[in-house]
Each structure stands twice: as structure tokens, then as C-alpha cells.
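Quick heads-up: it's one chain on its own, the form predicted alone, in C-alpha cells.
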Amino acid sequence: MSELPQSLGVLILAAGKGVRMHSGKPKLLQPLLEEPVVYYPLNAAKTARLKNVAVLAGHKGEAIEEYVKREWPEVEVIWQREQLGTGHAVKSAEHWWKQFDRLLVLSGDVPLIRPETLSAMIRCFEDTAPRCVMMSFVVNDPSGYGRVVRLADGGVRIVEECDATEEELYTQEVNGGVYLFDTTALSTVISRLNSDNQLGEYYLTDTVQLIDDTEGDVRVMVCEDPQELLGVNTPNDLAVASGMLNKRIIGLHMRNGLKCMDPATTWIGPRVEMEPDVILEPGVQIWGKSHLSDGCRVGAWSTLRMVRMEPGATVFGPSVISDAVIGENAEVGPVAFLRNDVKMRSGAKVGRFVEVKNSTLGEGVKALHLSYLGDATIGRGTNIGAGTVTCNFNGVSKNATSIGEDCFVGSDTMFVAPVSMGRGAATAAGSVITKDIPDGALGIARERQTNIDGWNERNGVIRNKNGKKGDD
């Protein structure tokens, strides 16, 4: 994709109230495949190499501004302090967009828009040099959308549904909410907008008719795939868009070599990267900026979030993994839980009902059964026995446990952190380790066994032949 001219700005409208979403969270921050709705138009603009991008914030805009500054620091945030319609919104940003020759305006609630479509719109503008290009699409049920009315003289205007005549309501070509303006023409007409309509707002759509009336040079680009311009306004819209996006993402990965056993039950976020020959069993979810390398396999009903799997790594399902690196040929699960910055080196194994948190497991480390390893560093070749716990929290602060290379940790060992275990050391099963164990030593910390003769009879628990207690 070739570089586009720098005299073009992109304004993403994100100031609406979104009342139909019925949520205290702004509509454009609602999670869609675990990314905010506004992520998608921002990413489309970035993929299309559009570098001068601004988001227009308004209702509950502090949250949107925080998100944009954190995740998209190159994007500018502009405020519409009073929400008086889309025309007023664009007018509020005039101090920013007047520096460009052209302005691309799109709604923040169109997550299905493709970067290729934005590039095609820009090419249409470059090839025909109009004053405005607007995007439309055709639907069977146009309810909720502004209608695109083609005039007899070849002109065009957009009529909002609440202001449309009965005849205009039957029009199936609707406004896509994406515009590319010549900024000189836009600046000339935007101050002429009025709020003489049912909602008492300043409509950006009226600029199309004003430009058409004065310049006579508005082009309509009909989007070939109507799904791209579907808006997200309700929880139902959110669910529909999720399904469409997920199907698109899975299809892309499968074209590149993903082996997905059941696409209908698999969910993959937009930032996930996959190399060829990854196998996903049914019910898998992968979110965030995860990366699955060649030859990896994820077992059924597992959830991965911000996970990197190196070549040949395997997750047996169901397991839940968050913020972790699983090394080459390492194995996790089944029924394992990894979280908060876990690093497993090559060949390491974490097994059934094992939780690992903020820990590093060296090459070949094995922790196969019923253990909790928190804030721990475990050296290469060490074996962790069943029931091992690193007691990392003393009620005030978290403390670290260090276990050296080639150690043997007996079953049901409790490490009371901070504590360390030297290279080649061992612990006896059932020990509570409160002191450091030197290299090669055996740590034993348990009471000596005592057998009390006759205890059963004295306490009346011996049973007779009928299975009753001896004193019955």
C-alpha cells in the first residue's frame, strides 16, 4: 500500500451519548472481542497509513481520552463540550482540520470498516477531484439510518429518518456515515448549518446538500459490503458485530494456515498473531496481543489472554492463561491457571490443578500436580512435588521464593517466603521450609512421628463385627 498524502486528516467522531447501549460506560469503550469499539476505526486508519488522526470526545469523554492517550499516543483528542449534533461536532474540530487539504470523517461506532475501503474512498477522491465523497450502502431494512435521496438533476442529499417523508422512508440506500471533504468547501458551508429539524441538532449530513447546491460536485461511493458500515448502537448490535468480526478474523488466520477444529465455538481477538500450523481445539478463546508460534496446540475450552507460545508449545484444555510466555515445547494443563507475568522456559511442564503467578520456570522444570507457585524463580531441571505451595504473602507484602537448578521438592512442601533453596538441594515431603537450604542439602521441617498405642480403644472408635463402635 503506497504512502498517502500528508495533507489529509482523519476525524473519528466519538462524542455521542450512546443511550441505547444502557450502560454507564461510553458506547465506544464497550468491549468488542475484548477491544473497545473505537479501536476498530482507529486501527483501520492506521492500517491504511493515515497518519493525521484525531478522536472527537464529548459525553463521558474523559474515559475515551484516557484510553486514546494510553493506547494511541500518536492520536490527538479534541473535545466537543456540548453535544449539539454531528455537524456541531465537526465544527468544534475546525481549528484542527483546517490545516489539511482534505478531511476524512467517520463514526467511531463502525467497527467493521476495512482499511481497504478507506483507501478506495481516497483514490475515488483523487481520481475525480470532487468537493465531497460520501459513502452509502444498500440494505433491505433501512430502519435507523439516514436515507440517501438521489435528485433528478443528479444531485444528492441525506435525510435523517425522523425528518424523512413517507416516500423517502422506503429508500433502501442509506448513509454510511463516512465522508471525505475538501476542507475549503467544508469550511465554507459548515457555518451555515442550522438546527431546524426534529431533534434540534446540527446535522453533518446537511453539509452534503449545501456543497451539492453551491459546488455541484458531490460523489457517492456505494460500499460493496454493507456489513462494513453497520453501526453499533445497542447490545444486540454489539453481539452481531462480534460474530461478524470473529468470523472475519478466523477466516484470515485459516487462510494463513491455522487449523481450527470448530470455528463456530472459537473466538480470536483482532490483535492476535498466529504462525502457520497452529491447532485450536473447540471452544478456545484467545485475546489481547497474543502470539502463537508454528506447531502450537491449544486444548479445548482454554482461554489465553496476552500469551506468547513458542514453537511446539502445548496447552491441554481446559486451562486459563493470562500474561505469560510458554517456551518451546513446554506444556501446560489440563486445568492449569497461569497469570501475572509467568515465564516458562523450553520443555517446562505445568500440570493438573497447578496455579502459577508472577514466576519463572527454567528449562525442563516440572510442576505436575496440585501446586501453587507465586512470586517464585525455579531453576533448570527442578522437580516440584504434588501439593507444593510458595507461601508468598505474609498479610502485608508479597515475598519471593528462589529454588535452584536440579532440585527435588518433596510433596506437600510449604516454602514460607522469603526463602531460597540451593542448587541440587531437596526437601522432605510435608516440610514447612522457613530457612534457606544450602546447595546439595536436604531440608526437613516436620514433627517426628509418634505412635500412641491403644488410642483407638480408649477413644471408643474401635468397631465390632457388625460395624458398630465398640462401646455401642
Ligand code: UD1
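Small disclaimer: the values here were computed from a predicted structure and weren't measured. Just so we're on the same page, rigid core means the largest C-alpha set that superposes within 1.5 Å between forms. Residue numbers count along the first chain shown, from 1. First, how it differs from the form predicted in complex with this ligand.
- After superposing the rigid core, the C-alpha of residue 24 moves by less than 2 Å between the two forms.
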Second form
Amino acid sequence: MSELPQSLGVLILAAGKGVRMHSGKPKLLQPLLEEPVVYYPLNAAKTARLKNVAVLAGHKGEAIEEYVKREWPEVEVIWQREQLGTGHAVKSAEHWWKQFDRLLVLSGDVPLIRPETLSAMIRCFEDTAPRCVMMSFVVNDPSGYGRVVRLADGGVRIVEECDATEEELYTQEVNGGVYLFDTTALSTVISRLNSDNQLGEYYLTDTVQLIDDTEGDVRVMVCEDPQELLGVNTPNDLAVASGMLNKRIIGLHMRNGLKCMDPATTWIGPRVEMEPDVILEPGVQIWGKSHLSDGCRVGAWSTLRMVRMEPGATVFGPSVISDAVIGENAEVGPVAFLRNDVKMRSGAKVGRFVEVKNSTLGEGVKALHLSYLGDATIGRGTNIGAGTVTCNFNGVSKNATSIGEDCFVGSDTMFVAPVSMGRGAATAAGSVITKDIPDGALGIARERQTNIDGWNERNGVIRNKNGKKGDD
Ligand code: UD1
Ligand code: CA
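Since the structure above is the form predicted alone, I would like to see how the form predicted in complex with this ligand looks, so please show that one next.
Now the complete complex, all chains and molecules, led by this one.
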């Protein structure tokens, strides 16, 4: 008869001060490929299909709590009001984890950990039934990490750098900050921790030796890829982790078919989804929850945030696009700026030096040159002439412009919103439109041209013998 599966809780430590980051923002909310650092262990736990996840918040914890509640509603937030060290941190959540048989402790600042590694750790626990499994790794430069000291009797303990002897400092096997505990064993030893060390903190690392001494059953899993256990403590660590994660993400997309011209200058965030046949030119950045469909191409030095590109859509670089849907076979750029909820239906085109904000462009709409379209709805088939501006702000509030289907908007038209234009209507170039234009009508709002004979000669703006303007 097989035993009932043991219950498991996952506690992510995210309450520390992170002083080495030199920032007013909590370390675990520092952006790493534009997602907070704590996103990564949360995502690793989710991908490994682990339930019962809690984040421990403390220093500037309101911001962490707000993030977790918004983005990870299934995850609990537990408070460590005073930050007295990692051991104290885990003890602060004892009321929560004592309901489980086992507890996986992840450090919020170890973002490269892979879900497969968490699963392997759990398997190791199931196969060998120890009281604790801890993860170590071997590095050339162990500075900043706790050293794993193997004892003569086969036991193990972790010595923090500031408490280590000269000899221990040379140890290249270090603690990764990821542990799996039998909660009964952990409960027994955690109240026996003291802060009798250089930092005056309660170290979680001391529980390893305490369990080893009392129950004698600690396993050390040596992680083969030391990158996975990189701890992010400083701005330099953040940059190193960004580079490693980016390489990993681009590699994954390329294995699925992405054609990335220059991985060295391309940046892709962890929430970006890509269908197989996408082309990225050099220098492209894609962030947030973006989706690129089959046959899309993104031009050099473009930045996309929360963008959905439908099949066959093209962005000519450089362009900056955030919060937008680019329809099937639609085109954007070069040098276009789209932001705050833009919807381009299939075949629509936004061209050179055009800014579009909070607007919908119907099927086949063209706005190819030098325009600002804000708070506008534009019907299918309409052509927007060069230099068109929707004057959506009257100094107090924002107002909408509605332009119908199959319209012809003459170059340099100013729409003073709120204003609308019916279907099949037109505006004369250079018009300042302040009144609604009915279906099929031409809106013309400009001075009639007057020609003043002989003005050029009288004012001396004539061409001299060399063909230059002005006096000899
Ligand atoms: C810790 C380990 C070290 C290991 C390294 C791996 C201890 C004493 N040392 O050192 O052996 O090599 O991680 O990356 O555990 N935290 C809290 N509450 C606190 C203090 C910390 O929640 O009171 C959280 C931090 O937010 C962080 C994690 O615990 O996510 C680790 O804390 P940190 O101060 O970064 O420990 P390290 O010095 O890196
Ligand atoms: Ca750390």
C-alpha cells in the first residue's frame, strides 16, 4: 500500500532590507528584465506545479504585498515585522507552515532557479527521506555566500562569510539559499537558533547543523549549473542575472523557431510569448505580457511593451510601442510611437513620425506621416493626411475625435475635439475643424488665398545672379 503523498508548503523569503542594492525600492521589486526579482521564484514554483505558496514580506513590505496580491492572487503574504535574519524570517511564518509535512524555502533573491531543479529536490526528499535537503553549488569566487563545510563525521554545516575562518573562506562549495525541510524537524530546531554571530542575526543556515546534530539526516544537493543559484544582492548581480536570464529566454524561443538576428543586442522579458516564425532585427526589446504571432517582424532598435502582434504584422524600426494590438498584416513605423491602448485593425498602417495614443484605427486605415492621433476612433479605409493632429486636450480635459469610414483627411488638418466626421467625408488640407462634418461632406476651414502682385521684388527677396536669395 502506498503512503499518502506528503503535503508541501513553499515559503519565499522577501522581507530583507537589501542594503547592498542602494535603493529606496525593496530589492525584491527591483526590475529584472522588467519584472520584479520576486517574480522569478514565484514563477519557478508555479511552473513546477507547486501549490501552497507564501511570500514573506517585511522591509517596505506594503509594496511587495500589493504586487503579490495583484499579480499572484493565489499566493499568501505573511509578515515578518522586524528583520532579524533568515532564521527569524522562517520562524515568523511557523504558524502557516506547521500545517504542512514539508517546507520548501526559496530565497526571493535567487531568481535563476529552474522549476526542474525544484522538482529534482522534491524527488530527492521523497527517495531518501531525510529531515532536510539543502542546495549547494561550486563557484570560482565564493565571496558573499555562506560556505558549506563538510565535517569529518560526514555531517555538514554552513558558515557565513563574516563568521568564517581563513581556511573556511577558501571553500568553493557555497550555500544556494534553497532548502527543503521536514517541518517537524524544522520546528524542533528553529526555536533553538541564537544570534550569537558577527551580524547578530538569526541565521536559517544554522538549522542545517542543528538538524544534522540531532537527527543526523541532512542531504546536500550540489546544483550542476552554478548560474541557477546566483544570489542578487548588488546592482552588479542584477545586471549579471539579467544577461543570463535573457540568454536563457532567447535560447528557448530560438529552439521554437524564432529568427533572432543578433541575440547579443536583443532583450526579451520572461512573459513574452512567441509563435514559431518571428523575425527580430538587432537591438529589439520586448517586455511585459506581449505576444508575437507567426510571420511577424520587428525592426531594428524597436521597443515593445505589452504588445500583441497579429499574424504577418510588421514594425519598422526604430519604433516604441506600448499597450497596443497590431492587427494582421498591419504596419508600424519606422519612427512611430504608439501608447496607452491602441488598436490597429488588419492592414492598418501607421508610418513615419506618427504618434498614436488611446485610439482605434479600423481596417486598412493609413496614417503615414507626421501626425498625432489621440483619443480617436477612425473607421475602416480612411486616409489620414500628413501632419494631421487631433487636438484632444483643451487645457483642462481630454476629448475624443471620431472619424468615419472611407474618409479623406487632408494634410495638416487639426481636429479640435470633441468633434466628429461622418462616413465618406473629407477635409481640405490645412483646415482647423471645430464643427462636426456630416457624411459625405467636405469640411473646409481656412482663409482663402490672396496673391499680392509684385510683393517679392518690393521686399528684396529676389534671387541674385548666383541664384542666392537676398542682396549681393
Ligand atoms: C544567504 C545565506 C547564505 C547563502 C545566500 C545564498 C543566511 C544567513 N545566509 O545570505 O548562506 O549563501 O543567502 O543566496 O541565510 N530575508 C528575510 N528576512 C530577513 C533577512 C533576509 O526575509 O530578516 C530574505 C531576503 O529578502 C532574501 C533572503 O532572505 O531574499 C536572503 O537574505 P540575504 O540577506 O540576501 O542573505 P545573504 O547574505 O545573501
Ligand atoms: Ca542574498
